[in-house]
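One chain is shown next in structure tokens, namely the form predicted on its own.
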Amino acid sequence: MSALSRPLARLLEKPWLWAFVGAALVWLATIPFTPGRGAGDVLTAAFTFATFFVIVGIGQMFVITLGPGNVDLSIPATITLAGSVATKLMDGQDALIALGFVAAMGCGLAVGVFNYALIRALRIPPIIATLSSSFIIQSTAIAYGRGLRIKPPPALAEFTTARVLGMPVLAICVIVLAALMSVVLHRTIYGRSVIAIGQNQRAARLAGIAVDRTRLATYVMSALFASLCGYLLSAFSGGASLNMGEEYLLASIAVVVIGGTSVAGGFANLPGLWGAALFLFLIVTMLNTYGLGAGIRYVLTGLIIIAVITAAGGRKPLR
């Protein structure tokens, strides 16, 4: 093998490439029929609603990293919790944002205990726990925010939506964020536990590694991460509403395993999530552009993620 082919191999072999390219086809599928500015336009909003997608995505992956049954199901709840609890404090004041972010932070905080208290204390399967716990969130967000019609802070709102030579700057911000989390997954013990933990729980135990610890913080880092996002995406939004974390319930999913993250444990991407994020997003646009109805662009939708995640999940990494 020469020297050239060598590395072009182990490019090849990476899982998160796949949704590249799937994002970067999917982008020029859509461009003959955005003339002018529009494909840039296309581009740039993109990267601000993946940037949600994103935030949401890096819980959920270390949640997932962590073996078989291990998902969380309360992230849309938290969502719209944090982001009512947090626009209703700070009262459109801009004095009052970082006590709007300390409260939408103690919301994920609260909410990533329960959801391991109920996993740990009662045995209860994290997926079953996570969905029962997320409606009690969405119960008391729902008696929090009814009638909530406050605008979020001016130079919150602003930071949301400000944008750098097209790129907007809060999407840089995640990727800064993100390029953290991968450190924090390969170069730290907390993020080498929760791989070893993924890929075999009991040696991990027998290893010495604190398991419940892990499995706790990991739970609370993924409430924590929805909260952030719900806190920001109401900023972006113009205010908080009941169901602004809907559509988060399977992008946050979805993300992850596009983005190459082994949905069987021990084996985490997080490149893989902006890829995904973006492929998500870009398909839609792309299947509108085309003015299909919405039954055969879910239908398409669905193909075309499916074909991602083989082409991906269908190359074993180098060993």
Partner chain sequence: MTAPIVELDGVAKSFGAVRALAGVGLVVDAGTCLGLVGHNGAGKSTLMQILAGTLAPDRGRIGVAGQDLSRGYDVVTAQRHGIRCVFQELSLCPNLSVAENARVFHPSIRGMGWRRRAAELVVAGLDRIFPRHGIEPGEVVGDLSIARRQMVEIARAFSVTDVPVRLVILDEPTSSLDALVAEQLLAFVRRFVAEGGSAILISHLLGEILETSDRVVVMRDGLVVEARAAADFSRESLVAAMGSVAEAASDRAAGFVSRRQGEPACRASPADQGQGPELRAWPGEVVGLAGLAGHGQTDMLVALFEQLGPKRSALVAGDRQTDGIFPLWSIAANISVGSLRDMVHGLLIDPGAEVELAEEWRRRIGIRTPDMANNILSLSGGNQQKALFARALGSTADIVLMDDPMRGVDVGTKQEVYAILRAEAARGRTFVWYTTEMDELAHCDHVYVFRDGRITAELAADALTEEKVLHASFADEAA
The other form holds:
Amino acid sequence: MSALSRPLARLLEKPWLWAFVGAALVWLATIPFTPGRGAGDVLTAAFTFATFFVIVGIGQMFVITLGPGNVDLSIPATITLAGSVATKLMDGQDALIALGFVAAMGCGLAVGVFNYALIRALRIPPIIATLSSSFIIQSTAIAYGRGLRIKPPPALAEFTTARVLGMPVLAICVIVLAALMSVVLHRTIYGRSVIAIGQNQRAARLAGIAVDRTRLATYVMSALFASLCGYLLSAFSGGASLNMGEEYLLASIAVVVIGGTSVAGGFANLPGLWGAALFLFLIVTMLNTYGLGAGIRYVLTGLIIIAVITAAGGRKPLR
Amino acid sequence: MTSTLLAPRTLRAILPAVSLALLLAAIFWLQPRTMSYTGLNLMLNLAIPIALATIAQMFVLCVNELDLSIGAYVGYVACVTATWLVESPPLGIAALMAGILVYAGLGALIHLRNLPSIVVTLGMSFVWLGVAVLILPRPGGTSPEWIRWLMKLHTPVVPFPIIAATVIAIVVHVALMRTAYGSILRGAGGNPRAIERAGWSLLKIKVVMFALAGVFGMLAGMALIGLTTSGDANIAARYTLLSIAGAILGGCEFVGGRVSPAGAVIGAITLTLAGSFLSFLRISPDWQIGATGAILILVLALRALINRAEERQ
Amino acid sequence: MTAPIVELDGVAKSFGAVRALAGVGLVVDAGTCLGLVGHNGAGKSTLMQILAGTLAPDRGRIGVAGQDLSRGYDVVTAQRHGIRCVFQELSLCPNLSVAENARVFHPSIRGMGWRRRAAELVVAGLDRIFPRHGIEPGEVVGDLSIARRQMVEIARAFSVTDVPVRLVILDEPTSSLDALVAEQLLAFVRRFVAEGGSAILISHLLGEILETSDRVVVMRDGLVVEARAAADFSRESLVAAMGSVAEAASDRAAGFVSRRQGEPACRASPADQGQGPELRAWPGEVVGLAGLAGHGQTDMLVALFEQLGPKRSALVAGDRQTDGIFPLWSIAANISVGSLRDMVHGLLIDPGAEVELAEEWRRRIGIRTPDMANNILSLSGGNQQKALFARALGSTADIVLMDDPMRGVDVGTKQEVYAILRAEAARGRTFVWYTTEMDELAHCDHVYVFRDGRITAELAADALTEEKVLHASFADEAA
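Given the form predicted on its own above, what does the protein look like in the form predicted together with the partner chain?
Once more the chain from above appears, this time first in line as the rest of the complex follows.
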């Protein structure tokens, strides 16, 4: 046995490895067919868009880690609401960037508290609670944002599209954010509590863990990250739109599943989110490069998710 | 002692019908002209595909799963119906049958690999959407003549949608609630281990229930094309949410196999009418979805209150 | 003499590292009722699940009516040979009606008029066993009381369509029935046996066993330790065969010193207590909760835990899989989860402190593993339980609540843990200890006996006798 084999074996055990391997393979399969655009450009674009997947993925991951039945379906509606509210309040003025941020976070806080209140007070599964609330949030966003044609503040738009050495600044920030959240997950009482609840909620309660407080915090956090995504996305894409959150329901769950987090709860990792988000975006790029239409793209995205979840298997169903 | 009329179980059972009656009364009061053959026909014909999709969702709920792909699947069926079923019926029929087979296969996959149904069906929603886009890239197509004829049927005295809804409710009620095998299917939602211990195959039950969901989703897509006469991949995107909401409004529980076909149909009609009601109130269509959510929360809150009263007894 | 209905030989079953059955033989003759007794964890329910076909044995022979059916024995085989089982946890579908539940059990009820036939079948069964039962076949099972569900379950097990019923296993059938209905059931079992059927009766109520059975089999630690005619047993000899109170009890009673001075560390009453003694525990005391399993002791512990909060109290789960273990975590993480608050420096948990705590307890309580970073499930059942003790004892809580923690734990481990408990109590910690094993009550300073969710007796160590505990646990029988 060589001295290398042990670190290698440990690397092979990492749940997030396969997402990165998949992303790298797809990237390699794409670059020979991208005339005029270098391999670096493809990566830059991938990091740019993956950033938004990762932001919502973090929140969704903590929710899913709470165990069977926990999932946040209100993320797309929350993205739209926070994006619309922030854009309208900032009214394209750089001076109001902070105000917009506070407003977006306020939306997230309200949504998160409302979601958990429904779960607790009506004693309904989180799927149904977040689904019901998403209807209301979506309507609020539509009613509030109707006819919205406001540009984001230039400074904020510039920040979301800035690059350093080809690397999007926002992506760097979110890599740091993911690293921070990884510490939160593994090294704080809150993170340990989330993982413990996901493995066995009753045992967690009997071990003295504050189950209700932890779950409330997690649903609030998921809504906050969705709001952050909405805030940044509206600045990035030149304004809020009513369907801006649409693709993030599948994306938020897909990056968690593909990233090697257990859908049955109690086991999570942050790096996998990045691997999975890059993988998802690069797949789309690859199919575009090959000249395949939207239909094939949808079919393959769906099949990949089903294949990954089938390969990973499930301990218990999510509901 | 409370009278049996106020017993929690009775209250829960009549809640859907009472909500519908109240809503209808309010609509008639606001807009007396709707209390006519044409008025009811106009308000209710879109309820038929929604009711069929809700029944499909109910089958899946009955075995403690959830189908987030039903809307996309109905869209797929609509695209097949509007194109292949008109141009080349054998191909169209084969495509529709394949859809049902895929549903049955999903049931088997979810059971055998013990997968979370929401992730699998969320993935499937993209597959259906993709295939639908491939079949019909732009809105278009036409309805097969016989489906259009059926959906526009001018029945005497009672409008067709009411007859259709009644027939759907009765057929499914008899099949699921009154047959010998139906009790096994429902029992699998109530206590799967007991059903297994009694020697029944849970795999077969899951496959049957998902296949039934596929059949009713197919009927929903065909009925929808009969009304709209042209197809679009996104035509039924809202059906996923509406079907879940309708089933729950109709008294179906999320787990435990407690379902009600008649309730599901009533729930679907209530949701459809809620749209008309809001427009009669001159409330902006922006709030349509929000109203669905609010109604859902209201009904769930009422149910939670009833349950709590029951516990206290 | 015809061949016995059931013949089990050398049946063994292990769950992971825990050995539930260690080669058990059992014979049931036609036209007899076999009583099966033993403490919790003795292996009775596992054995019955194997006989009913819901659990496959690791090895052993299963013979039914002279035929060897060991290969591929399952539920369907058992049913085809007329073996029925009333399980301890109910196996009715709560969302179906009484009649529909009968249908689930009888595949031959189908076609036109099946509802009527199913209803007739189950009502006839109920009438036969429980006259004046008052249960309607159309009622949804979830709306029935627990006792009535149990009655439906029993009637269903005895109902016949195409296969004659030859053996019915009744696992604690009277636990949720009132005395009159239980009497009806036992009388019916006698009639059923007299007509040539067979039954296996499992019960903690020894009087019930002695009155109803022809033969009694005693199980202990996964083995059959005695099997004789019921007439050869008395209550005392039966209790002795199940495992008697250790001799040490009298020694402890002699040197017993009450610690009941000053303020108690905690006090509480069960929710349904009404009048009667209140549970109190003083610093340094080991307080025992006795009585039959499921009579409110666990609820009492959980209520105490909620009342005291995680800073003052820690709970040692007995049902490791559902209440204790975090299956994806290492042994160390499973221990440190009880002390996270004390290991935080700044905002973060100190990994060094975690390792230190785990290593300290590996030494003190003797967890046998090469590496505390290994997964908790790599441990044997006894060592998993030690880790759960370490979680509670390693925390700063001064009151430790224990929920029958020695279930399925080997004798050696028990002795080690008892010694640590005494040492910790001597240092001023309070223990509230629910146990179903008589021997363990001898380690307690003060014992409260539970029945039907209430405390029925309070005994200090110097007044503790098995007779008194039994008397208080079986209030009905003693009367």
